[in-house]
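The chain below stands alone and is given in C-alpha coordinates; this is the form predicted on its own.
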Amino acid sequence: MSIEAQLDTRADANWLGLTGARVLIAGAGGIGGACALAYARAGASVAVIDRDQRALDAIGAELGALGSRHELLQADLTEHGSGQRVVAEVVDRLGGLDVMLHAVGINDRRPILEFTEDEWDHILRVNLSSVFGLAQAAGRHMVDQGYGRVLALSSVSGLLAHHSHGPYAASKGGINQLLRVMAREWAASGVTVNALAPGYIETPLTAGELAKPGKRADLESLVPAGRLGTPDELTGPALFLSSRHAGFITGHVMYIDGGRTLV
(Lines of atoms letter the chains of each structure in order from A and count residues from 1; the text may use other names and numbers.)
(Lines give C-alpha, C1' and ligand atoms only; values in the text may rest on other atoms or scores of the structure.)
Protein backbone atom coordinates (compact mmCIF):
# COMPACT_ATOMS: atom_id res chain seq x y z
CA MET A 1 0.00 0.00 0.00
CA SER A 2 1.36 3.42 -0.95
CA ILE A 3 1.99 6.13 1.65
CA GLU A 4 -0.82 8.18 0.10
CA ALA A 5 -3.24 5.26 0.44
CA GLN A 6 -2.20 4.70 4.05
CA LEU A 7 -2.83 8.38 4.83
CA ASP A 8 -6.26 8.17 3.19
CA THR A 9 -7.08 5.09 5.28
CA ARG A 10 -6.08 6.87 8.46
CA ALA A 11 -8.20 9.87 7.54
CA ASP A 12 -11.19 7.62 6.86
CA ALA A 13 -10.69 6.00 10.26
CA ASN A 14 -11.42 9.35 11.95
CA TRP A 15 -8.21 9.26 13.91
CA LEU A 16 -9.10 12.38 15.91
CA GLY A 17 -12.38 10.85 17.04
CA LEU A 18 -14.24 14.13 16.55
CA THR A 19 -16.88 12.93 14.11
CA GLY A 20 -20.21 13.71 15.74
CA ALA A 21 -18.63 15.68 18.60
CA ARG A 22 -20.71 18.60 19.89
CA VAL A 23 -18.50 21.72 19.99
CA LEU A 24 -19.17 25.18 21.41
CA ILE A 25 -16.88 28.01 20.26
CA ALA A 26 -17.04 31.50 21.73
CA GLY A 27 -15.72 33.93 19.13
CA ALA A 28 -16.71 33.95 15.45
CA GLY A 29 -13.72 35.78 14.01
CA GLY A 30 -9.96 35.30 13.87
CA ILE A 31 -8.77 32.22 15.72
CA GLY A 32 -12.28 31.25 16.84
CA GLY A 33 -13.56 31.29 13.28
CA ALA A 34 -10.59 29.29 11.98
CA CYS A 35 -11.16 26.68 14.69
CA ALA A 36 -14.89 26.49 13.94
CA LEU A 37 -14.09 25.56 10.34
CA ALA A 38 -11.44 23.05 11.45
CA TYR A 39 -13.82 21.29 13.84
CA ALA A 40 -16.47 21.17 11.12
CA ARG A 41 -14.00 19.63 8.66
CA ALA A 42 -13.19 17.02 11.32
CA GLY A 43 -16.85 16.01 11.37
CA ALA A 44 -18.03 17.85 14.47
CA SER A 45 -21.29 19.74 14.97
CA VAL A 46 -20.38 23.31 15.85
CA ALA A 47 -22.19 26.07 17.74
CA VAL A 48 -20.56 29.50 17.43
CA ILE A 49 -21.26 32.30 19.90
CA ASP A 50 -20.53 35.99 19.35
CA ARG A 51 -22.04 39.36 20.17
CA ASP A 52 -21.42 40.57 16.58
CA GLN A 53 -24.15 39.33 14.24
CA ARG A 54 -22.10 40.23 11.16
CA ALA A 55 -19.25 38.01 12.33
CA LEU A 56 -21.74 35.21 12.98
CA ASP A 57 -23.24 35.60 9.53
CA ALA A 58 -19.79 35.45 7.94
CA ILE A 59 -18.68 32.27 9.71
CA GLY A 60 -22.14 30.79 9.17
CA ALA A 61 -21.76 31.20 5.41
CA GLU A 62 -18.39 29.42 5.51
CA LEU A 63 -19.73 26.60 7.66
CA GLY A 64 -22.73 26.30 5.37
CA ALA A 65 -20.44 25.95 2.36
CA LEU A 66 -18.85 22.95 4.08
CA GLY A 67 -22.25 21.35 4.53
CA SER A 68 -21.64 21.00 8.25
CA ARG A 69 -24.20 20.95 11.01
CA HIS A 70 -23.86 24.25 12.83
CA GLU A 71 -25.70 26.68 15.08
CA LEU A 72 -25.17 30.42 15.52
CA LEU A 73 -26.03 32.22 18.76
CA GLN A 74 -25.75 35.92 19.40
CA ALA A 75 -24.85 36.59 23.04
CA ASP A 76 -22.80 38.96 25.17
CA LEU A 77 -20.70 36.77 27.47
CA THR A 78 -19.89 39.70 29.76
CA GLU A 79 -23.47 39.67 31.06
CA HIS A 80 -24.01 37.84 34.35
CA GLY A 81 -25.57 34.44 33.78
CA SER A 82 -24.85 34.44 30.05
CA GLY A 83 -22.50 31.45 30.24
CA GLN A 84 -25.17 29.28 31.83
CA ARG A 85 -27.80 30.43 29.33
CA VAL A 86 -25.53 29.84 26.32
CA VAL A 87 -24.47 26.36 27.41
CA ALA A 88 -28.07 25.35 28.09
CA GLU A 89 -29.08 26.57 24.63
CA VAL A 90 -26.20 24.78 22.90
CA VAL A 91 -26.89 21.52 24.74
CA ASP A 92 -30.51 21.78 23.65
CA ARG A 93 -29.68 22.53 20.01
CA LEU A 94 -26.81 20.06 19.57
CA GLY A 95 -28.12 17.37 21.88
CA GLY A 96 -25.14 17.64 24.22
CA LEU A 97 -21.71 19.21 24.60
CA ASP A 98 -18.30 17.56 24.32
CA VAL A 99 -15.87 20.41 23.58
CA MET A 100 -15.81 24.08 24.61
CA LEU A 101 -13.35 26.63 23.22
CA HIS A 102 -13.28 30.21 24.48
CA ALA A 103 -11.66 32.50 21.89
CA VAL A 104 -12.89 35.97 22.88
CA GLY A 105 -10.54 38.76 23.90
CA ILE A 106 -9.68 42.46 23.68
CA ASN A 107 -6.54 44.47 24.32
CA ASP A 108 -5.77 48.11 24.99
CA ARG A 109 -2.08 48.88 24.55
CA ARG A 110 -1.32 51.67 27.04
CA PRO A 111 0.94 52.02 30.07
CA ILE A 112 -0.64 50.93 33.35
CA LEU A 113 -0.58 54.48 34.76
CA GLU A 114 -3.04 55.59 32.06
CA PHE A 115 -5.86 53.13 32.87
CA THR A 116 -8.94 53.94 34.89
CA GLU A 117 -10.51 51.33 37.13
CA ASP A 118 -13.50 51.08 34.79
CA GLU A 119 -11.21 50.36 31.84
CA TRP A 120 -9.41 47.70 33.87
CA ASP A 121 -12.72 46.13 34.87
CA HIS A 122 -13.93 46.04 31.27
CA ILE A 123 -10.90 44.17 29.94
CA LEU A 124 -10.97 41.68 32.82
CA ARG A 125 -14.68 41.06 32.32
CA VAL A 126 -14.35 40.42 28.58
CA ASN A 127 -11.16 38.35 28.75
CA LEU A 128 -11.30 36.53 32.08
CA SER A 129 -14.74 36.66 33.68
CA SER A 130 -16.39 35.41 30.48
CA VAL A 131 -14.08 32.37 30.58
CA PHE A 132 -15.18 31.63 34.13
CA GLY A 133 -18.89 31.89 33.33
CA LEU A 134 -18.78 29.82 30.15
CA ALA A 135 -16.30 27.18 31.35
CA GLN A 136 -18.07 26.74 34.68
CA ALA A 137 -21.39 26.09 32.91
CA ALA A 138 -19.74 23.75 30.40
CA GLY A 139 -17.85 22.02 33.20
CA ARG A 140 -21.04 21.28 35.13
CA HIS A 141 -22.50 19.54 32.10
CA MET A 142 -19.29 17.66 31.26
CA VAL A 143 -18.61 16.51 34.83
CA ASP A 144 -22.15 15.11 34.99
CA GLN A 145 -21.69 13.19 31.72
CA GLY A 146 -18.20 11.99 32.67
CA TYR A 147 -16.41 13.40 29.62
CA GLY A 148 -15.40 16.72 28.13
CA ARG A 149 -12.71 18.97 26.73
CA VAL A 150 -12.42 22.59 27.88
CA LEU A 151 -10.06 24.95 26.06
CA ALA A 152 -9.46 28.69 26.23
CA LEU A 153 -7.11 31.05 24.44
CA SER A 154 -4.40 32.45 26.65
CA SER A 155 -1.36 34.31 25.27
CA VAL A 156 2.39 34.59 25.59
CA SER A 157 1.47 37.80 27.43
CA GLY A 158 0.34 35.63 30.32
CA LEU A 159 4.00 34.71 30.82
CA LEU A 160 6.06 37.59 29.39
CA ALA A 161 6.06 41.13 30.78
CA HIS A 162 5.11 43.03 27.63
CA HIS A 163 5.08 46.80 27.91
CA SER A 164 1.63 48.42 27.65
CA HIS A 165 -0.20 45.13 28.17
CA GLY A 166 -1.06 45.39 31.88
CA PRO A 167 -4.78 44.45 32.02
CA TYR A 168 -4.47 42.10 29.05
CA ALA A 169 -1.48 40.28 30.55
CA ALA A 170 -3.24 40.03 33.91
CA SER A 171 -6.31 38.52 32.26
CA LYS A 172 -4.26 35.94 30.37
CA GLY A 173 -2.24 34.98 33.44
CA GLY A 174 -5.56 34.66 35.25
CA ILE A 175 -6.88 32.35 32.55
CA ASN A 176 -3.82 30.11 32.92
CA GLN A 177 -4.31 29.65 36.63
CA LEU A 178 -8.11 29.42 36.46
CA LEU A 179 -7.87 26.59 33.95
CA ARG A 180 -5.23 24.81 36.02
CA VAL A 181 -7.56 24.76 39.02
CA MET A 182 -10.46 23.59 36.86
CA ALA A 183 -8.21 20.84 35.49
CA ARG A 184 -7.34 19.71 39.02
CA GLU A 185 -10.95 19.69 40.17
CA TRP A 186 -12.46 17.96 37.12
CA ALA A 187 -9.74 15.47 36.13
CA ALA A 188 -11.29 12.52 37.96
CA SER A 189 -14.55 13.12 36.08
CA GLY A 190 -12.97 12.61 32.66
CA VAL A 191 -12.84 16.30 31.80
CA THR A 192 -9.59 17.85 30.55
CA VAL A 193 -8.90 21.58 30.72
CA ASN A 194 -6.07 23.25 28.80
CA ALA A 195 -5.01 26.65 27.49
CA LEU A 196 -3.74 27.55 24.04
CA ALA A 197 -1.26 30.43 24.26
CA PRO A 198 -0.59 32.07 20.89
CA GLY A 199 2.35 34.30 20.20
CA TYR A 200 2.12 37.06 17.62
CA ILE A 201 -0.74 36.05 15.31
CA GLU A 202 -2.24 38.06 12.45
CA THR A 203 -5.85 38.58 13.57
CA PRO A 204 -8.31 41.50 13.73
CA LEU A 205 -7.08 42.02 17.32
CA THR A 206 -3.52 42.72 16.12
CA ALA A 207 -4.27 44.37 12.76
CA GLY A 208 -4.13 47.93 14.07
CA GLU A 209 -0.84 47.39 15.86
CA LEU A 210 0.76 45.66 12.86
CA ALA A 211 -0.24 48.57 10.63
CA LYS A 212 2.02 50.96 12.54
CA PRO A 213 5.29 51.80 10.74
CA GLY A 214 8.01 49.29 11.57
CA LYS A 215 5.87 47.33 14.04
CA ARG A 216 5.66 44.14 11.99
CA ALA A 217 9.43 44.00 11.57
CA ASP A 218 9.96 44.69 15.28
CA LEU A 219 7.71 41.80 16.30
CA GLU A 220 9.15 39.42 13.73
CA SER A 221 12.62 40.14 15.11
CA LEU A 222 11.49 38.79 18.50
CA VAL A 223 10.31 35.45 17.08
CA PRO A 224 12.97 32.77 16.47
CA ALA A 225 10.87 31.45 13.58
CA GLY A 226 11.27 34.87 11.95
CA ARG A 227 7.61 35.44 11.17
CA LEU A 228 4.17 35.95 12.63
CA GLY A 229 1.67 33.14 12.99
CA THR A 230 -1.71 32.68 11.34
CA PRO A 231 -5.06 31.66 12.89
CA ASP A 232 -4.93 28.36 11.00
CA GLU A 233 -1.80 27.42 12.96
CA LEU A 234 -3.90 27.29 16.12
CA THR A 235 -6.38 24.79 14.72
CA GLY A 236 -4.15 21.70 14.86
CA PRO A 237 -3.32 22.13 18.56
CA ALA A 238 -7.00 22.84 19.33
CA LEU A 239 -8.17 19.71 17.51
CA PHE A 240 -5.53 17.55 19.14
CA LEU A 241 -6.34 18.71 22.67
CA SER A 242 -10.03 18.09 21.90
CA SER A 243 -9.39 14.60 20.56
CA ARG A 244 -9.44 11.13 22.07
CA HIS A 245 -5.63 11.14 21.97
CA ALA A 246 -5.38 13.91 24.59
CA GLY A 247 -7.33 12.27 27.40
CA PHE A 248 -4.34 12.26 29.76
CA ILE A 249 -3.29 15.86 29.04
CA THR A 250 -4.80 18.41 31.39
CA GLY A 251 -3.81 21.60 33.17
CA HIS A 252 -1.30 22.67 30.51
CA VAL A 253 -0.60 25.95 28.75
CA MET A 254 0.47 25.13 25.19
CA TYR A 255 2.55 27.92 23.67
CA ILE A 256 2.07 28.28 19.92
CA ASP A 257 4.50 31.08 19.32
CA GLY A 258 7.29 30.23 16.87
CA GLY A 259 9.68 30.14 19.82
CA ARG A 260 8.82 33.57 21.23
CA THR A 261 8.84 32.36 24.84
CA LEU A 262 12.32 30.90 24.38
CA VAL A 263 14.03 34.31 24.21
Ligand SMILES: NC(=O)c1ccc[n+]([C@@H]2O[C@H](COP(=O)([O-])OP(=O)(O)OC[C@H]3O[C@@H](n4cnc5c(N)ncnc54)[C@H](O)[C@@H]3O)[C@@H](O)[C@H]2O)c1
Second form
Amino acid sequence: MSIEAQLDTRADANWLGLTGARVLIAGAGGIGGACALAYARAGASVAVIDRDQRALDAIGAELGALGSRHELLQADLTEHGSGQRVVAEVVDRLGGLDVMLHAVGINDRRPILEFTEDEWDHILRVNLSSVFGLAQAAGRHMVDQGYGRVLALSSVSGLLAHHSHGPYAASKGGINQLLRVMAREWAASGVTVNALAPGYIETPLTAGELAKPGKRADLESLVPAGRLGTPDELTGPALFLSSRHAGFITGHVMYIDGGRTLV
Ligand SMILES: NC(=O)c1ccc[n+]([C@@H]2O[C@H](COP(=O)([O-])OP(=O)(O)OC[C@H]3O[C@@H](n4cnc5c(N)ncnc54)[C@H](O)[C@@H]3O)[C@@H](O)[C@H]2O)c1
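Could the form predicted together with this ligand be given as well, to go with the form predicted on its own?
Full complex below, order starting with the chain above.
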Protein backbone atom coordinates (compact mmCIF):
# COMPACT_ATOMS: atom_id res chain seq x y z
CA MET A 1 0.00 0.00 0.00
CA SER A 2 1.34 3.46 -0.85
CA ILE A 3 2.21 5.80 1.98
CA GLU A 4 -0.56 8.14 0.78
CA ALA A 5 -3.09 5.34 1.10
CA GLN A 6 -1.80 4.41 4.56
CA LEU A 7 -2.09 8.03 5.65
CA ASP A 8 -5.66 8.18 4.35
CA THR A 9 -7.69 7.37 7.44
CA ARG A 10 -10.54 6.18 5.22
CA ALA A 11 -8.22 3.44 3.91
CA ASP A 12 -6.98 2.36 7.34
CA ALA A 13 -8.79 3.94 10.26
CA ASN A 14 -6.31 2.36 12.67
CA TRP A 15 -3.08 3.24 10.86
CA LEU A 16 -1.62 4.59 14.13
CA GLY A 17 -2.49 1.36 15.95
CA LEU A 18 -4.14 3.37 18.74
CA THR A 19 -7.67 1.97 18.43
CA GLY A 20 -8.46 0.51 21.84
CA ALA A 21 -5.23 1.86 23.39
CA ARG A 22 -5.53 2.87 27.06
CA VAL A 23 -4.17 6.42 27.47
CA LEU A 24 -3.56 8.42 30.65
CA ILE A 25 -3.23 12.18 30.17
CA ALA A 26 -2.17 14.36 33.10
CA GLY A 27 -3.34 17.92 32.46
CA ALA A 28 -6.72 18.97 31.08
CA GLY A 29 -5.45 22.38 29.94
CA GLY A 30 -4.69 23.68 26.46
CA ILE A 31 -2.20 21.03 25.36
CA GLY A 32 -3.43 18.08 27.46
CA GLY A 33 -7.01 18.79 26.40
CA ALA A 34 -6.17 18.96 22.68
CA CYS A 35 -4.22 15.70 22.97
CA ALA A 36 -7.07 13.98 24.86
CA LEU A 37 -9.42 14.77 21.96
CA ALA A 38 -6.85 13.62 19.38
CA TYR A 39 -6.28 10.25 21.11
CA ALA A 40 -10.05 9.82 21.42
CA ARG A 41 -10.49 10.51 17.67
CA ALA A 42 -7.80 7.88 17.02
CA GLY A 43 -10.00 5.36 18.84
CA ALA A 44 -8.25 5.27 22.22
CA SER A 45 -9.85 5.16 25.67
CA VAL A 46 -8.64 8.21 27.56
CA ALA A 47 -8.33 8.98 31.27
CA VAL A 48 -7.68 12.66 32.03
CA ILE A 49 -6.23 13.80 35.36
CA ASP A 50 -6.18 17.37 36.68
CA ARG A 51 -6.47 19.15 40.04
CA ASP A 52 -9.03 21.54 38.52
CA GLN A 53 -12.51 20.01 38.34
CA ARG A 54 -13.76 22.73 35.96
CA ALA A 55 -11.00 21.93 33.46
CA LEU A 56 -11.92 18.24 33.76
CA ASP A 57 -15.63 18.92 33.24
CA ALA A 58 -14.88 21.01 30.15
CA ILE A 59 -12.77 18.34 28.46
CA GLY A 60 -15.21 15.65 29.67
CA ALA A 61 -18.02 17.41 27.78
CA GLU A 62 -15.95 17.48 24.57
CA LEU A 63 -14.92 13.83 24.93
CA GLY A 64 -18.56 12.95 25.61
CA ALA A 65 -19.62 14.73 22.41
CA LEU A 66 -17.20 12.50 20.48
CA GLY A 67 -18.84 9.45 22.06
CA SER A 68 -15.47 8.17 23.24
CA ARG A 69 -14.79 5.98 26.26
CA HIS A 70 -13.25 8.28 28.85
CA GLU A 71 -12.60 8.71 32.56
CA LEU A 72 -11.95 11.88 34.57
CA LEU A 73 -9.93 11.91 37.81
CA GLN A 74 -9.33 14.86 40.06
CA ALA A 75 -5.88 14.70 41.68
CA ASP A 76 -3.15 17.07 42.79
CA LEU A 77 0.05 15.60 41.40
CA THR A 78 2.20 17.47 43.94
CA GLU A 79 0.98 15.08 46.67
CA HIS A 80 3.40 12.30 47.54
CA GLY A 81 2.14 8.96 46.24
CA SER A 82 -0.33 10.60 43.83
CA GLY A 83 1.41 9.16 40.76
CA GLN A 84 1.04 5.61 42.05
CA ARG A 85 -2.56 6.16 43.15
CA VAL A 86 -3.55 7.71 39.82
CA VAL A 87 -1.92 5.00 37.71
CA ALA A 88 -3.53 2.23 39.80
CA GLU A 89 -6.94 3.88 39.44
CA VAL A 90 -6.55 4.35 35.67
CA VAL A 91 -5.37 0.76 35.15
CA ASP A 92 -8.42 -0.37 37.08
CA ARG A 93 -10.91 1.85 35.22
CA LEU A 94 -9.49 1.37 31.68
CA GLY A 95 -8.41 -2.24 32.14
CA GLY A 96 -4.72 -1.42 31.50
CA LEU A 97 -2.36 1.33 30.41
CA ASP A 98 -0.47 1.69 27.12
CA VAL A 99 0.33 5.41 26.85
CA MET A 100 1.06 8.08 29.48
CA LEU A 101 1.30 11.78 28.55
CA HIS A 102 2.27 14.32 31.21
CA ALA A 103 1.03 17.82 30.30
CA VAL A 104 0.97 19.56 33.69
CA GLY A 105 3.05 22.65 34.33
CA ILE A 106 3.15 26.12 35.83
CA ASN A 107 5.40 29.12 35.28
CA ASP A 108 6.26 32.22 37.31
CA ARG A 109 8.11 34.78 35.21
CA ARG A 110 10.44 36.64 37.57
CA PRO A 111 14.22 37.05 37.81
CA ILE A 112 16.02 34.41 39.86
CA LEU A 113 17.03 36.95 42.54
CA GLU A 114 13.35 37.35 43.48
CA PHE A 115 12.51 33.70 44.20
CA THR A 116 12.25 32.22 47.69
CA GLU A 117 13.26 28.59 48.25
CA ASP A 118 9.62 27.68 48.87
CA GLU A 119 8.60 29.16 45.51
CA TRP A 120 11.42 27.25 43.80
CA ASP A 121 10.36 24.02 45.53
CA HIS A 122 6.75 24.46 44.43
CA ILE A 123 7.53 24.92 40.72
CA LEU A 124 9.95 21.98 40.74
CA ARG A 125 7.36 19.84 42.55
CA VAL A 126 4.58 20.63 40.03
CA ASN A 127 6.69 20.53 36.88
CA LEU A 128 9.41 17.94 37.55
CA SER A 129 8.68 15.78 40.61
CA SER A 130 5.19 15.00 39.30
CA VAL A 131 6.79 13.63 36.12
CA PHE A 132 8.98 11.38 38.25
CA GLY A 133 6.02 10.10 40.31
CA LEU A 134 3.66 9.53 37.41
CA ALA A 135 6.16 8.20 34.87
CA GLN A 136 7.76 5.87 37.43
CA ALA A 137 4.35 4.36 38.27
CA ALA A 138 3.34 4.14 34.59
CA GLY A 139 6.76 2.76 33.66
CA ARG A 140 6.57 0.06 36.34
CA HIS A 141 3.28 -1.14 34.85
CA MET A 142 4.56 -0.90 31.25
CA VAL A 143 7.89 -2.65 31.93
CA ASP A 144 5.93 -5.53 33.50
CA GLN A 145 3.64 -5.81 30.46
CA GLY A 146 6.56 -5.44 28.00
CA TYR A 147 5.06 -2.50 26.11
CA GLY A 148 4.39 1.18 26.63
CA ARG A 149 4.78 4.76 25.53
CA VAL A 150 5.75 7.51 28.00
CA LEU A 151 5.62 11.16 26.92
CA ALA A 152 6.03 14.40 28.84
CA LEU A 153 5.85 18.06 27.89
CA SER A 154 9.22 19.74 28.11
CA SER A 155 9.79 23.17 26.50
CA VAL A 156 12.25 25.18 24.44
CA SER A 157 13.04 26.65 27.89
CA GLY A 158 14.75 23.36 28.74
CA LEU A 159 17.42 24.32 26.19
CA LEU A 160 17.47 28.12 25.90
CA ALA A 161 18.35 30.52 28.72
CA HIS A 162 15.17 32.60 28.75
CA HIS A 163 15.23 35.59 31.11
CA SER A 164 12.86 35.28 34.10
CA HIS A 165 12.39 31.53 33.59
CA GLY A 166 14.84 30.17 36.22
CA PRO A 167 12.79 27.47 38.03
CA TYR A 168 10.71 26.69 34.92
CA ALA A 169 13.80 26.24 32.72
CA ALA A 170 15.47 24.08 35.39
CA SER A 171 12.36 21.90 35.63
CA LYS A 172 12.23 21.41 31.85
CA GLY A 173 15.95 20.64 31.56
CA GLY A 174 15.41 18.17 34.41
CA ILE A 175 12.52 16.52 32.52
CA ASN A 176 14.75 16.05 29.46
CA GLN A 177 17.43 14.22 31.42
CA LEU A 178 14.99 12.23 33.58
CA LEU A 179 13.23 10.95 30.45
CA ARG A 180 16.53 10.09 28.74
CA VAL A 181 17.55 7.88 31.66
CA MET A 182 14.08 6.28 31.77
CA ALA A 183 14.36 5.69 28.00
CA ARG A 184 17.67 3.90 28.47
CA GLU A 185 16.54 1.82 31.46
CA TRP A 186 13.24 0.70 29.88
CA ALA A 187 14.26 0.30 26.21
CA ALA A 188 14.78 -3.46 26.44
CA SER A 189 11.27 -3.85 27.89
CA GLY A 190 9.49 -2.38 24.86
CA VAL A 191 8.80 0.95 26.56
CA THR A 192 9.73 4.16 24.73
CA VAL A 193 10.13 7.48 26.53
CA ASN A 194 10.20 10.84 24.73
CA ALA A 195 9.73 14.53 25.44
CA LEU A 196 7.69 17.04 23.43
CA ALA A 197 9.28 20.49 23.64
CA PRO A 198 7.03 23.25 22.33
CA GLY A 199 7.80 26.88 21.71
CA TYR A 200 5.17 29.45 22.62
CA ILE A 201 1.70 27.91 22.31
CA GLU A 202 -1.53 29.82 22.93
CA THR A 203 -3.10 28.23 26.03
CA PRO A 204 -4.28 29.39 29.49
CA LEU A 205 -0.62 29.05 30.61
CA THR A 206 0.50 31.83 28.26
CA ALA A 207 -2.68 33.94 28.01
CA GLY A 208 -1.62 36.46 30.70
CA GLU A 209 1.78 37.06 29.14
CA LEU A 210 0.36 37.42 25.61
CA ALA A 211 -2.15 40.01 26.84
CA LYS A 212 0.69 42.42 27.77
CA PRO A 213 1.13 45.28 25.26
CA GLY A 214 3.58 44.41 22.47
CA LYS A 215 4.38 40.97 23.92
CA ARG A 216 2.82 38.93 21.14
CA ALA A 217 4.75 40.78 18.41
CA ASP A 218 8.00 40.44 20.43
CA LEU A 219 7.56 36.71 20.78
CA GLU A 220 6.52 36.18 17.16
CA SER A 221 9.65 38.02 16.00
CA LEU A 222 11.79 35.33 17.70
CA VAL A 223 10.21 32.49 15.72
CA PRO A 224 11.48 31.78 12.18
CA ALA A 225 7.96 30.64 11.25
CA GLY A 226 6.79 34.12 12.26
CA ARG A 227 3.96 33.01 14.51
CA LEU A 228 3.09 31.23 17.74
CA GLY A 229 1.86 27.64 17.86
CA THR A 230 -1.55 26.16 18.62
CA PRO A 231 -2.35 23.23 20.93
CA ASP A 232 -3.47 21.21 17.90
CA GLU A 233 0.08 21.37 16.55
CA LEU A 234 1.17 19.17 19.48
CA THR A 235 -1.33 16.42 18.76
CA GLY A 236 0.27 14.93 15.62
CA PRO A 237 3.69 14.54 17.30
CA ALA A 238 2.05 13.04 20.43
CA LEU A 239 0.02 10.53 18.39
CA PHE A 240 3.01 9.60 16.23
CA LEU A 241 5.34 9.00 19.19
CA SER A 242 2.57 6.91 20.82
CA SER A 243 1.95 4.90 17.68
CA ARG A 244 3.14 1.55 16.40
CA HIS A 245 5.33 3.47 13.91
CA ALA A 246 7.55 4.91 16.67
CA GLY A 247 8.69 1.73 18.40
CA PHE A 248 12.40 2.38 17.71
CA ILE A 249 12.34 6.06 18.72
CA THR A 250 13.27 6.64 22.33
CA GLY A 251 15.10 9.23 24.44
CA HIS A 252 14.33 12.17 22.17
CA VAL A 253 13.40 15.74 22.94
CA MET A 254 11.26 16.72 19.95
CA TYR A 255 11.14 20.49 19.41
CA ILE A 256 7.79 21.71 18.09
CA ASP A 257 8.64 25.36 17.86
CA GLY A 258 8.44 26.80 14.33
CA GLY A 259 12.25 26.90 14.33
CA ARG A 260 12.60 28.87 17.61
CA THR A 261 15.60 26.79 18.75
CA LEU A 262 17.43 27.33 15.43
CA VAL A 263 18.20 30.98 16.14
N1 LIG B 1 1.68 26.75 26.37
C2 LIG B 1 2.95 26.86 26.07
O3 LIG B 1 3.41 27.83 25.41
C4 LIG B 1 3.93 25.79 26.47
C5 LIG B 1 5.22 25.85 25.92
C6 LIG B 1 6.15 24.89 26.30
C7 LIG B 1 5.79 23.88 27.19
N8 LIG B 1 4.53 23.85 27.70
C9 LIG B 1 4.23 22.79 28.66
O10 LIG B 1 3.10 22.05 28.25
C11 LIG B 1 2.42 21.53 29.39
C12 LIG B 1 0.95 21.91 29.30
O13 LIG B 1 0.85 23.33 29.25
P14 LIG B 1 -0.50 24.07 28.83
O15 LIG B 1 -0.09 25.23 27.99
O16 LIG B 1 -1.50 23.09 28.34
O17 LIG B 1 -0.92 24.65 30.26
P18 LIG B 1 -2.39 24.85 30.90
O19 LIG B 1 -2.20 25.83 32.00
O20 LIG B 1 -3.38 25.16 29.82
O21 LIG B 1 -2.71 23.40 31.48
C22 LIG B 1 -1.98 22.87 32.58
C23 LIG B 1 -2.94 22.06 33.44
O24 LIG B 1 -2.18 21.53 34.54
C25 LIG B 1 -3.06 21.51 35.66
N26 LIG B 1 -2.27 21.44 36.88
C27 LIG B 1 -1.44 22.39 37.37
N28 LIG B 1 -0.91 21.98 38.53
C29 LIG B 1 -1.41 20.73 38.77
C30 LIG B 1 -1.23 19.80 39.81
N31 LIG B 1 -0.46 20.07 40.88
N32 LIG B 1 -1.88 18.61 39.74
C33 LIG B 1 -2.70 18.34 38.70
N34 LIG B 1 -2.90 19.20 37.68
C35 LIG B 1 -2.26 20.39 37.73
C36 LIG B 1 -3.84 22.81 35.53
O37 LIG B 1 -5.04 22.77 36.31
C38 LIG B 1 -4.08 22.90 34.03
O39 LIG B 1 -5.34 22.36 33.65
C40 LIG B 1 3.15 22.11 30.61
O41 LIG B 1 4.11 21.17 31.06
C42 LIG B 1 3.87 23.31 30.03
O43 LIG B 1 5.00 23.68 30.78
C44 LIG B 1 3.59 24.77 27.36
